[in-house]
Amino acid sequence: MVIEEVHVKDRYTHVRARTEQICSPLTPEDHVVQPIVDVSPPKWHLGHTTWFFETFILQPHCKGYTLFDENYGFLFNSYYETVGARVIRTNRGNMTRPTVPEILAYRTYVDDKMEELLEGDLEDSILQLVELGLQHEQQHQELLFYDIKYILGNNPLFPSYSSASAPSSQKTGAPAYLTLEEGVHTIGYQGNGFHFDNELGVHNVFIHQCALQDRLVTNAEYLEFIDDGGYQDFRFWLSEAWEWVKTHQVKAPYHWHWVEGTWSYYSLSGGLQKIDPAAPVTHVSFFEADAYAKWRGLRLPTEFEWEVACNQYGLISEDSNFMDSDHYSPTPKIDGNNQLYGDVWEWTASAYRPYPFYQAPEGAVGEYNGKFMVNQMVLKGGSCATPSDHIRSTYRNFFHPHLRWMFSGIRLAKNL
């Protein structure tokens, strides 16, 4: 992987500024809360992404570098055992100090040092670490949208995050199908651009003839499942999923609310509002996606089927709904857009495991992906909170099957 040094400083400045822009509509109080373990306080994201550059780039590669604060390594290390001790994840909401202004000062301090470093003649290995740091920050930009939506969506006032409006709804017709021919297909990243280590291990898979729907499952279609008693019928649910439904009394996707005899949902760009029937259903767990597919008499695609379909039919265009669109919510299908990129991350039927020949990198960077390859499912395609330059067909996102605070949705498949 070779990174053009001439562009790296501008890219660094742009990505770092975008993170602060995401947080700019928040109050100081919004920055601090941690309602559940999966949600990190926004100010923790601001600190952690800065700590990444300080720890992995400035300390080892900037001569005479002085830490901004010796305590920040303990506060903002996420899961890197190699680097040292850290605050446990459940206690991030206890960090009333340092304050938001102090963390923003930390960002400025590190950014100044990084920009000085990037003006020099750097080895490719350092530029690779810078790009990894920027890709890491873009991941946290998406997590910020999940967490902000959870924080504001659980506020009794359901405050809007943004005044931006989503495209007007339109009637969605019956889905068509994207056919995949039987045969051997190559899976994994091939090229010279950036990629995460979990995309490596290029290998061949045999895929039987099958077809994937040409759009995402809509709110209206998912509502049929709810109205038909899908959440009350054990036949559609895996055993662990059925226990999850009963234990947590799950009745609808997350952020849906039964208000005055109809379903409403919380949106970042509009607060509490009525469900848009044509928009893709989102905030569903793998458990729900799998149950819905069985109720329809269909199934979820494997990650390999999805990747092959995306390579054949996927297209990133001006109609693709990414973070850059500023809608902050999935939008109805537009003619010619198969929604393989953007809108919602699509659950697949594949467990998150290493590809053949996978080798985790040495050192702390090797902890980035490999140690999480258990008890999680793969999602593909990006979402309305994903930066458009951060996604590709080989990108492997992964979450535990019960989680649904992220922008996650459903595409159905069938055998032929």
Contents of the next structure:
There are 4 protein chains.
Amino acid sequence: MVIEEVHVKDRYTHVRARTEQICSPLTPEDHVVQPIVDVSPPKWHLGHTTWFFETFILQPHCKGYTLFDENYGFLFNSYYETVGARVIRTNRGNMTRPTVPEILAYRTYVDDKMEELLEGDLEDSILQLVELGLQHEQQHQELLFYDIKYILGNNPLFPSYSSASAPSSQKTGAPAYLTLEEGVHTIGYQGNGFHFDNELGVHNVFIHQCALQDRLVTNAEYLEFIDDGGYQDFRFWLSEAWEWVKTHQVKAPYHWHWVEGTWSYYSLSGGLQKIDPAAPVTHVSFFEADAYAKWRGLRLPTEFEWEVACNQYGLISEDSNFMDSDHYSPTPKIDGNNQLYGDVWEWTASAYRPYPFYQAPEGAVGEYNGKFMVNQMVLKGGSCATPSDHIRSTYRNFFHPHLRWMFSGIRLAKNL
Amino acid sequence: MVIEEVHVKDRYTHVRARTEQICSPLTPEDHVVQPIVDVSPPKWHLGHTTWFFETFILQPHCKGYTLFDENYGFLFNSYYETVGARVIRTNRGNMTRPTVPEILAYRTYVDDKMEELLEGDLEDSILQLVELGLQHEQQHQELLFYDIKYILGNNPLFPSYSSASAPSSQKTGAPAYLTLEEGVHTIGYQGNGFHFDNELGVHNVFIHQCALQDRLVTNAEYLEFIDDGGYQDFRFWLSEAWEWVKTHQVKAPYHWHWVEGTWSYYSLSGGLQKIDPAAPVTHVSFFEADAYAKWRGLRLPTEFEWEVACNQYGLISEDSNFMDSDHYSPTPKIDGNNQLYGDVWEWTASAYRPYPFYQAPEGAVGEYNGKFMVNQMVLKGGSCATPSDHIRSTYRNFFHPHLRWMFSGIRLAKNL
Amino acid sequence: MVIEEVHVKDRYTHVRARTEQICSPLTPEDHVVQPIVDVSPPKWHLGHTTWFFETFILQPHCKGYTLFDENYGFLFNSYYETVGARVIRTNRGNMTRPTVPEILAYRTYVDDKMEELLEGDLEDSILQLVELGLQHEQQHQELLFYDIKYILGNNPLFPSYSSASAPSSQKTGAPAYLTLEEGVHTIGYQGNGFHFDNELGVHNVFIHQCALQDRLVTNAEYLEFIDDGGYQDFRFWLSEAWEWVKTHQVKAPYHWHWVEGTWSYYSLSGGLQKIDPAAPVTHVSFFEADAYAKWRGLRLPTEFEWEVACNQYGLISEDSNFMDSDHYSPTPKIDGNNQLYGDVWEWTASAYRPYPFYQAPEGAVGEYNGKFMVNQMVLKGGSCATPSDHIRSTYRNFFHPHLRWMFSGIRLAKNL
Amino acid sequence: MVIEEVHVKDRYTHVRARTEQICSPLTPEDHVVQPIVDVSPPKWHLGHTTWFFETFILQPHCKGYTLFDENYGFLFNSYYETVGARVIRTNRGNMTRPTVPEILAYRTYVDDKMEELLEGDLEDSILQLVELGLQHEQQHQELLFYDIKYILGNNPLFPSYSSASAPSSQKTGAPAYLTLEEGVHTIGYQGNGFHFDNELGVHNVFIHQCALQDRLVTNAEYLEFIDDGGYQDFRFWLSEAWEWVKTHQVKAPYHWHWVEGTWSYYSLSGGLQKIDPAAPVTHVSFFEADAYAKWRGLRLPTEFEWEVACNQYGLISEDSNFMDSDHYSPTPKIDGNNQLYGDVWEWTASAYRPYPFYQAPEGAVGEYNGKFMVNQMVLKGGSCATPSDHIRSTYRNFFHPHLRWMFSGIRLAKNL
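Previous: the form predicted alone; requested now: the form predicted in complex with another copy of the chain:
Time for the whole complex; same chain goes first.
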């Protein structure tokens, strides 16, 4: 693995600072709660990402390192069975201590030691672990945006996170199609940069002739589905999806609110507001994405089709809407950008399963991806909450099909 | 009703300040969470008690009063169906906004208006509502102690609330008995001070000859029950109690922890510490109180026996351990004080049902007590978290029989 | 205790045969299921009542007795912790074996041995146990009617249990009042016949002047409550009752069905049919009884008031509607019969708690009543499913306040 | 589609009779219950399969047909939203009526009409529906075995279904490997016989070089996993699988019982008995199959690898253990038979998702397969409860990954 050209210490400092910056508009109160099991308290993210460096790097590789607090291991482990007991997930939101200032002190303490360590000559294996820790922190940066949006968006006061509003609305034209060539294609990560274990197991996949739309499904398009009674017609829904719709009385994407006779949504930029018809629809579950596609008479692309399309048509540019854009909301298509990267994670038709040659690494790091490979679906492409240097065409994100508190969206495909 | 001799405005100021003082050792983070449905976030208590004055006094009786924030009614109503929609109870702990400073500003705003109002000549009916609001706030002061103890006592760091420790331990002698005379006794509130609706309906009750112990059951005595296998022997337990013991694997009072081969408990004064054998046992459910009494071959007193005993033997003195003592823990018996008042609420054998002539008042105030009169048990006497001017022999507190996050304890009785 | 004048063996034979007669209209399929936790499969009742005689009489007191089947103890124990492991209650309805014929063979086997035993000279203590077993079986006869009604009444085909219809409807006059004398009254069983432990502890109770209606509340009267929006107005409901109404969307008594624009109910006699306006309302919970009383501006009697009224005004006559009448439904008041006995169990205002001198017996028999003395309400008077020789004014029945699959009803009272 | 050579009327009569024969060893009581949501009462299967012919064939295509009972549509619909309201699944086990004789009369009634119809000249589309109904009935024959085994195997008396025991045990040799050629293979049904919609969408799949074992994993092999602590070591388990193991305290395959120091299992043939070490392990979930494979350092085959292997190596012969063998248990490998067909359904590594060109048919029949294509895994090959004329290499069975009341088992694979 070739480590990024930026010096690792600078990268470390930059990534770590960004996390604190994400939390800076929050009050201490906002840092504490866990309204649903999928959301973690922001202060837990601050602590957990720090615990990762303390546990996997400082403790084993920094001589004479003294733990900041012995109890923190117990408090900030997430799901690594290898590393011992942990606060059960549903209990995270009741932990008022350590406080935000105490956790920030923990971060400073660990950062000082890490930066000291990173000034020295380090074995490649340690540098790889540092990079894993930073990628891990970037994933939590993205989760922070989901969780903050959930916490503030469920408050009856609908407080804004950022006062800046996302780029203004404009009409979006009809979608065109990106066609794929029929035949055997190679799938999986083949470079020498950072990647996760689940991208390995490079292998061949046969893809039949098909085409993907050149942009994401918009709010205006999705509204047609709502207005056509899509949520009331079982024929478009998988059986479990239909149970989910009925049980939770789902009527629209998450964060949408029916206010005075029209649909509004809560946005991190600007709070409660009218829907932008040209912006990509987001906060939809796989269940909704699949139902929408059926209603249109089309389908979702497989993860393989998506990856091949992205290798051919994908582009990371100034127009890409990543976390770095500071919009925190998907934005309308700009000519020449097919939105394969950024804006919203795109649900694929593929269940999250191991690649043919997949091998989980040994030890705690091996728990990172492999053990989640059942009952989840693959999403591709990153979102407006993804750091721009954290995404690849081979990146495999995954969520349960009913979840939608994240920036998830839809791209349609069809056979040719 | 004769209003207290203290001028009502001074009393208002004093009570309101006391609530804020109770919260002053807390961090902002401590104010937010709701770890179980029975616990409310401290900042909710701060807001809700203020909402009471705003809704029931300022809004209807203060000309030109402008609401501090229109949304607060929705946020801070507790269970008054009469007054409109409310945040469902289990959701209280997810409301990070308004923040603590915002709620304190709300308090100041309402207090200013209230104090202005209280300087004028007020109708008796309004003065009575003010007094009800203050008594209501005192009840929430007591709940604040329970809830704070729950929040801090369930944190793996066991943070202290107060560094002062409760009066030092000393051996307690064997209990003596307070005997009651057989015959018809009158029950219920007959004075002209403040009282709740559920104390009215003065009526006669026939009491057979019996006697109550002259002190509370101690930790040392309760430990004998534990050590004798009391929690493992179904014969002492009501059927629902036994299910509760097995489901929750109950082995000791709440806030007790088995640490390094001995029982410790979490206390607001001093955090995690060795049990004081002479102090009254607390944080026991009715289920436990009843099982303990059966194991001893004795029984709990009825609420009527307790009230008659209290009228004859009860004493509020300097030795009484109320909130005003600032111990926040029950303390060992002092000679001459039979602990009928203060220390812990005493579970009685009586189900919480209306007195024969009970009438719920009209309107929202009528929801205060009457609608809870099923599936709960009566407790008497106040606790170390009760303001000393908030208790009477006729005061009827009530909790579900499985609850024990409050300062509840045991006094034994027997037939003669 | 004086044993009944009827020879015990004849009584044994009679009671046991009656149980089988109750099940005789059922198909084998009807005997198996347990649609809710409160209902037991009819074949379980057949086995359990037999197990009682085998376990408590034949096994300890009949030399050389061989168990019919070793597994039956495990299958047919109900809740006697003293006697060992048992099939958990929710699992009863999945036990297809033993079959009905096998259980009837079990009954025959035990009956033969019991009748042999009863021909000999028996100690009084054994005779008392036999009588307890028969009273126990009579209680299960009553439960059989509840459970059969639940099983058949929840079947979309609404099969009839009995083709005979209950006495024809007629208008019922306005209720008159039975007045009680103010003063000290004695409560509890003082005779020398059979009684349960919970009727003992004879003691004095002071009763204020009051009066009870001279008949049960009718369907027509209860319909006024429904039509007046009683189920939609929280003011009449206890807090837990209101939750129950909303959660279960309760709109009428159990077994009532809104069919083609009018209320019908399912009856054991004749299946689904129009409501008889003059018949007593039944299948109401305590929550509904209490709400109805509040809506009328009246109240429920306490169990003590009821017992005193019954001693003065109660009458078991040919007009009483017990199981022996074979109506299996409450019937309209007949002049001169105030319905204190039979028709429906009457909810009282009293929580089910021990009498002052109550002592639970030693051993398994001690689990019969005492351990249920929390969170339940007392009902008095027996029902149309109660054997006429199984009821007394001192009899204390008890159910949780939300239950209503049994024949429960309402009598109103007022202060004077 | 070419209809089977056997005349359809004979085939109809044969299949319908077989269903009743499966139920013939049951008592009426055995037909009623639904111990878990996945199990349906046997009498429900008898009714539902009949309802299928009545609803989809007789009602639309048989002039003047009179419904046997109007309520049966409501009672016996399973999950066809298109066809109207249905008894919710968890309630099936409370329906004691119609009785078994009534349902058998329903079968006779429908069979008479069907046989009359089948004697005439029928359009191909109707014949196809008849064949679908028969295939549907064969699926329920298989489910009947699962459900009967669950009902009897959970009865403390462990009654036998059949007294004949499965072929006697013998040692099984080490597995050999069936190798697959690397390259593009065609997947999906290409014949002109009966098939389900989910087998269509013939398409190409690239398969890398790999090999499948030539027999199923045996009980002896699986015991090594148990004895090695496999159920206690999280490293082998998917995250949701580990939760499942802990929540349900899973320690062995379903129907296994630890009796007097050794493992026994319940079998339809012979009841509770010692495990046959050479027989294939069955009643394992996907979670267990996957964990076992990881523990062995191998993996499960994908559904595509399995289909290609089956096309090359699979054989339906006299040695195949299907329902027709009347063993009702998987049996040890016989030389020359690699067990790809029969014995147990084999968990594959593939999530159940639509093939690239999959199209759900219009109408109720379209609900047969497509709407279940999420959160389930594909199983292949049929089992000892599958009719031998009901299976193909392209047949895609599917179950949720935690289920194991069916005859499910394991075949291992490896990369080459």
